[in-house]
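Taking the form predicted on its own, here's one chain by itself in structure tokens.
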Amino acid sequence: MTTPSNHWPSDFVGRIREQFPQTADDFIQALDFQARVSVRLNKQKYRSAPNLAPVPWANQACFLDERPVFALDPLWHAGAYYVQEASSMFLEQAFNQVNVEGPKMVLDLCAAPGGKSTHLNSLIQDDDLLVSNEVIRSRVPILIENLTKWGHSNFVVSNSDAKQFGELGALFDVLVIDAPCSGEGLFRRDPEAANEWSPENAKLCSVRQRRILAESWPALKQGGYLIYSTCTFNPAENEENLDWLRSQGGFESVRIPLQDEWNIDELEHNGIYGYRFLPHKVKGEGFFISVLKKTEETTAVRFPKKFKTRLQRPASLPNGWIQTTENKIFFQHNDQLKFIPAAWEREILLLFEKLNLVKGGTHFGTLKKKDILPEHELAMLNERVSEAFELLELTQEDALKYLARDNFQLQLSGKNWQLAAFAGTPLGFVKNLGTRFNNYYPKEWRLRMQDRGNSGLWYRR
């Protein structure tokens, strides 16, 4: 057995020592060598199968062989996949284990950047409602262009305290926590996490996560299920918060089917099952994972009879835009023109009321004088009529100087919207204008990589 390496922090390699006698060196070891980089499809917007080692617990994602430049690839701005890391994928496992009837709302407590909040779009169903929450408000707007750039429309965005969920009542069906914490599942990916760590920052961080967990508990129904996860091994911020939680109310622990060539290692501490991702047994980083089915009895949420918002109906629609239309309410803000869900009016009506929601509906288009202009939430959407505006489609070259907003000539026919795409797939709004075009991309997320030389996709290799 070669000598461990020795420069993470000694308390940190004492602790792994007396949690994994056997294989603490193993363990050591294999944080010198970093995790495979995967990636999580987007099945409504890329359709074929790559060629590439699967991740066996997540359905559509895969291994890639080596780690390219993202921000290069107009895909990756299309929402065609998302960048995460393998074990947090075991997010699919565990929400396999929720057995609800009927429609279900779903609280994403804990969301930004979006990796969850874009994979539970994909495990939900179309009748289902998300709800995707950060707390620290620099963190919001990167949540919503990934859930936007995801493509559907069965979410909102809140920026709120974990407290104000847990004062709206028992209303949710499933409640995600992937709870902030000391970071040592990231140490091999992020050096600085080390330099970060301390035993009195671990404890810190179970001190606060036992807040969010008992802040939180009393929004999850009867019945409803707890995901809680982190990225980390300290048994203080996993199991044993969870034995704690026993204080607050009543649960069942659910066990996570498995199979042996995951390595994925169960625990079982008093009677509560958790599931460990250790760096010399799987490809991804370390995580920690445990679902609790929530026993003791709620109040059903009562809702207002009346409503202070208002949801104010437009005088006009556009014809052929979206599909479905009849299970949607459109409404009009100022001069933008949203829709939500029709099926889950009242429960978003209450959360414009008592929560920070930053983000209520699909802003699909903008009223202008006479004018409707359509908007680039509607270019993402997986629910656009296809054929409602001619595809434009770019070279990998047009395709960047697009999403960086850069002045290029594109061949253009007919004074008319188009969508500029890549492989099939839209990136957002051109609009024609005879001499010239309007380029459409939001400001905010264009491209600023000038260095555009090292611009191979992983797909055609």
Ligand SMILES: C[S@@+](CC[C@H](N)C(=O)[O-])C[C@H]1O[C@@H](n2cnc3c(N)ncnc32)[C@H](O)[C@@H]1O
Contents of the next structure:
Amino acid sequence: MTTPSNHWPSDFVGRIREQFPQTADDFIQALDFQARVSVRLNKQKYRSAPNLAPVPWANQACFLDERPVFALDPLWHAGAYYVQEASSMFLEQAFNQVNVEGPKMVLDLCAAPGGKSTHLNSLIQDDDLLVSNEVIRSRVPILIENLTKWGHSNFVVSNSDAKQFGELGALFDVLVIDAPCSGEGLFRRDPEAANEWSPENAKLCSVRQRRILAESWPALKQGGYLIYSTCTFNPAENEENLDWLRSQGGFESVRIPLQDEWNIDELEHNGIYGYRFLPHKVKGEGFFISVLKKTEETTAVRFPKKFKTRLQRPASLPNGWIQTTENKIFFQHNDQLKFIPAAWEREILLLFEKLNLVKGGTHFGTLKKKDILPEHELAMLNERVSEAFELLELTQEDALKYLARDNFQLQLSGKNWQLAAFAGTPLGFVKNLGTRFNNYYPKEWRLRMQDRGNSGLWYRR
Ligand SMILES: C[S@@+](CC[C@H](N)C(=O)[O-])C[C@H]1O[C@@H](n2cnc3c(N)ncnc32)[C@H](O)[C@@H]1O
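Could I have the structure of this protein in the form predicted together with the ligand, to go alongside the form predicted on its own above?
First the chain shown before, then all remaining chains and molecules of the complex.
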């Protein structure tokens, strides 16, 4: 869809002309063209590299020739890739500048629906911990769904305010703030976004961003990194906000090495470097990102001698469901069996007590009488669970029926719990009852699309 350029708000066009006097016409014209569709792959689930143009600044991402109906691709539901516009994937280059010794704790403060969080989960090491936070309660379920499907177990999800993080003290090595903004960079994807734009709204965004920055800043350790991004071009929401942050604390700006052919715009504002993705120069959406290294001294978090929360150890564990057990702490909460990464027990308990932690561990099984039912989170793990469960390979048509929880027949033999799979990637559990089977795909995630005609798979060409 295109919107004639004279439909953009005149105050916005005026500011763009001031901000980019040489290239404003190209800039504004480019807003009438859609950005290219791109996906970021989960290498642990999607194994063969597609023969498509790579996103140059991200290791596992490519541009698609057109937008398929992703909902009709079982691999999309399985967390084998995440549909994300390319500019945001530059987070990877920003994250590459992080130079911290030992296991890291990373906070993604404004995380829903999870584009940056799933990316961060791929970028961090297995012994790091990602705290993915979303303050708006109604946006938390999609964040949990996307992270769960992405298949790592070294993340927790919270629903807290920036201030609650600041009050913890300096706990984090990396703080990612992908701030709510006036969204100018999204005008070409969603021309409606332009209707919501006004100078007053942009000003409100800037004030809110300063509050988020100031309140969460104490949560970052000395020597830690702030990665700040928005999807707007407005200096008042970008470099000027970071300049203002100097009044709150000490930092140095970190430059990100660029390649000319990326066409990314580096700006420098009072010693702060920022990276802009302009619509007439890149295939992705409009985006801004900057990296700051905290230099001021901070007070380390004081952990309580005793936590109020106790992790009740389960009486027994199911055999062979989880391959590596040494690095995990298993616990039981009511009838739920869960685990957390053992190395982060203290930190996770602290978050349980101080924040609204809505997902603090991997729920892999549920006790039912004398049985343990495997949970969907177990099916989604990148750690292979297929040694304990046979894979039941489905056709695309049956896979979609499975994902929709339709009534349909399958030829089943073998063990009673099996992992329904597509292209070798698990979709979820089925239980073989002899003449029929039970579908354990989560009801709340089920595919609701009725019309499933013409469902091409973009990677099979
Ligand atoms: C740009 S979006 C985040 C997109 C996400 N990082 C991703 O890559 O998928 C900004 C997020 O900030 C959240 N938000 C809104 N108001 C906020 C506030 N006052 N403090 C923190 N986050 C806020 C929004 O709910 C939204 O999820």
